[in-house]
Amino acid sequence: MANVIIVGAQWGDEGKGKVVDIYTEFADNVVRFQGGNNAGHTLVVGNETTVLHLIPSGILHEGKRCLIGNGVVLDPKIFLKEIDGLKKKGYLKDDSQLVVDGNVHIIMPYHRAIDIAREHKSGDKKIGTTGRGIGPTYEDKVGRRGIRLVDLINPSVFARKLKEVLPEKNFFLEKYLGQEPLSEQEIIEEYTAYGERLKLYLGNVSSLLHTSIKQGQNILFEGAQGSLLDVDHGTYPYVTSSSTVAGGASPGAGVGPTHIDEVVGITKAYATRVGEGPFPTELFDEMGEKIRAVGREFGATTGRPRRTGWLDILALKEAVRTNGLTALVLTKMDVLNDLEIIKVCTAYSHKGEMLEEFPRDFEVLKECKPVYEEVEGWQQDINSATTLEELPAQALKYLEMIEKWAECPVVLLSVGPRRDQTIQLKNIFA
């Protein structure tokens, strides 16, 4: 038995969907424990591409149970659309394969409206959210005025709770954000219908997982976004609204930390970021454009071009520490195939001082300049490599240097977008 947490070790978009898809082969249960449909996991199986925003990536495997834990915020319209899309492709033939915890908080229309209007009002000081209502939903959760799935499936409770909160939301939308108020009756009709469909997937995720642990089953916990977007440990305020680090899996799924065996962090062979916020190694030249084009760096959720840059070891070491990573997965190494020289940031320069640790002070971080070490590129196609022995010497050296700098072993190497374009160095479930 092994229980493994998968998290992003950068600012998200590291390729977690593919990695979870691969590791699902060895898992009995795949659990999403935080975030909402602001995440996008892209999976390529054969010639078919599937993008998932809420449902765990393991859903593409028959006989695997996929669970959405209480730490997730759920947009029922998007969730049901994903279900319909999966069924159309021939997946999710057995509805018992998918379980949603009753304590997930529901993203309401006013959450989305507030999210979008706030960003617009903020102008140059915007955070760069996806506009999906994630932050406002977590605000209501913490403020104890949220609507959960257990409320939504009970029409009288849902109507009462909506009646209590909507006047405040409409006042804020109208008087401060200058938006049109929302209709209570329209929301009740639309969301009551969602509740009827969602009853089919309702369950107690914590209880189900504890039963699985007693039975000796393997569990894979799937994080969304990345460690540097964590609401506590990320580049605040340019972060997401949930705990993206591995520690968030325990409260987000109702499983104690003593049940976790491995924590695996996913990092690209370079770096990307979507939205606003500091990004010390960001490239603004032709190299940045080339990496974006070759790596197809556009958001799976929004389609926005991702900001691109060189790998940042200080940021990676921060992720290793805050997550307690036991292993790394290196993705998109093939994107660097044609480069003669690859740069890696191993320190920052700040007002004449050399920094070897990722600054937590936002004002300091945004003034940091990267200090690079150069690595010789391999300048050949590695997409078809299936073993380390098939990699060129320069690619192996780059891999070894990352392990040394991060002080964490690489257990999986992705050399292309497809499921079969992967080199497994160690099976973490073995």
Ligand code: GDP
The other form holds:
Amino acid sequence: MANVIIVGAQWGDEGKGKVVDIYTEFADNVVRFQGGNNAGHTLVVGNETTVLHLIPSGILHEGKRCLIGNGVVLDPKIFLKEIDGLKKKGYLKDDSQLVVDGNVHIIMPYHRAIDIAREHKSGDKKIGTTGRGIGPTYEDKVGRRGIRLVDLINPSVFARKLKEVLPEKNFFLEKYLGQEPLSEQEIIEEYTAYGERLKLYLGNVSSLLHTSIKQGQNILFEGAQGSLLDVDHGTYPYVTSSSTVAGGASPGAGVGPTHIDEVVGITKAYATRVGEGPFPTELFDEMGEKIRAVGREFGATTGRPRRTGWLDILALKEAVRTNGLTALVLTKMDVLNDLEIIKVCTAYSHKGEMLEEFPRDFEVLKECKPVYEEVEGWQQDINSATTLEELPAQALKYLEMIEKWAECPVVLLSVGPRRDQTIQLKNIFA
Ligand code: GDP
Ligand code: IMO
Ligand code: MG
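I've shown you the form predicted on its own. Could you give me the structure of the form predicted together with this ligand?
Whole complex next, starting from this chain.
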């Protein structure tokens, strides 16, 4: 019996979707607690690929309840489209499988417009956001002028709140960002219709989860983005606008930290990043191209090519510490199959000084040069291995080195995108 938080231990896209899909077997509830449809979580079952942006990655399992906690920012159009897509494929036959907390903040058209126009205006200082309106929605949440799901489903409250906020948004859009103002009437019509449909999924996620806990059921918390994109602990300002680290699960789902048993961080066997921001181990050569091609490193949300590089132990240790990781999952080992030598960054050099801890000062970080250790590659296909015994000695060595450097045990190994391309080393739910 365990309540487990799954988080990305790098800059996102570590394979959280796949791992949550696998672990759903052992859980009764799967809950998203932060972020929005900036996330793109890919599940591959047999020949069928499903990419989820908002709905928790447990949804392919009938009878497992999927919940969207208050800490998420929700774009109703995308959410409803995702529901329709899943139903078309034969999933989500029972609507009670999906619950959205009334306190989620709604991504409004002005949030998307501001996100995109602000990025455009920033030129080479841009963050490289997904353009989904995530940052502006969280700004309004903290600024106490957000519109929540409970507001949206009540037409008179929604109209009143929109009337209060829209003039300021239009002023900013027109006068500062040079955009067209948005029509209040059009927004009311479109969003009131969304509210009507969303009523079906409305619930009190915190209360439902507490009832589950009392009944001895398990909860799987599904993080989005990655620890290095956390608004406090990431490479600020090149971060997303939510608390992506495990601690965010408590306020984001309304479950106190006393109920959490395990915190699992997902890391690839190398590193990637989408958007701008420091990435000390980034490769700009043929090796980087090769990892991108073999690993199919293109964004599941925006389709942008992901930047690629070697595994960075300093960044990984930062994730181990800021999340309090109790275990690691290592994904995409297979992508390194035919490499003769694999490099791992175990220190940075900065102005002649060796650093062993990830620097918090952005000005220092951007000048850091990686110091590598080399590990021998296994140069054979490991994609169909289902037990540790089937892995070549060099692959086992790589895994053990990562555990040693990160000071955290690996409990699951992923050797391909499919659900069955997975080796379990230890069952954390047992
Ligand atoms: P998430 O955002 O953390 O859920 O990750 P994404 O779905 O954005 O990106 C991970 C990508 O890698 C997806 O295309 C997965 O299907 C794929 N993937 C996951 N695990 C593995 C693995 O072990 N090997 C390979 N080759 N692909 C994997
Ligand atoms: P998953 O859950 C990778 C990045 C963006 C940008 C920064 C801020 O699939 O791992 P935002 O739109 O959030 O304001 O953009 O964060 N980013 C992600 N990178 N995976 C994600 O999600 C991401 N979500 C946001 O590229 O650099
Ligand atoms: Mg992703």
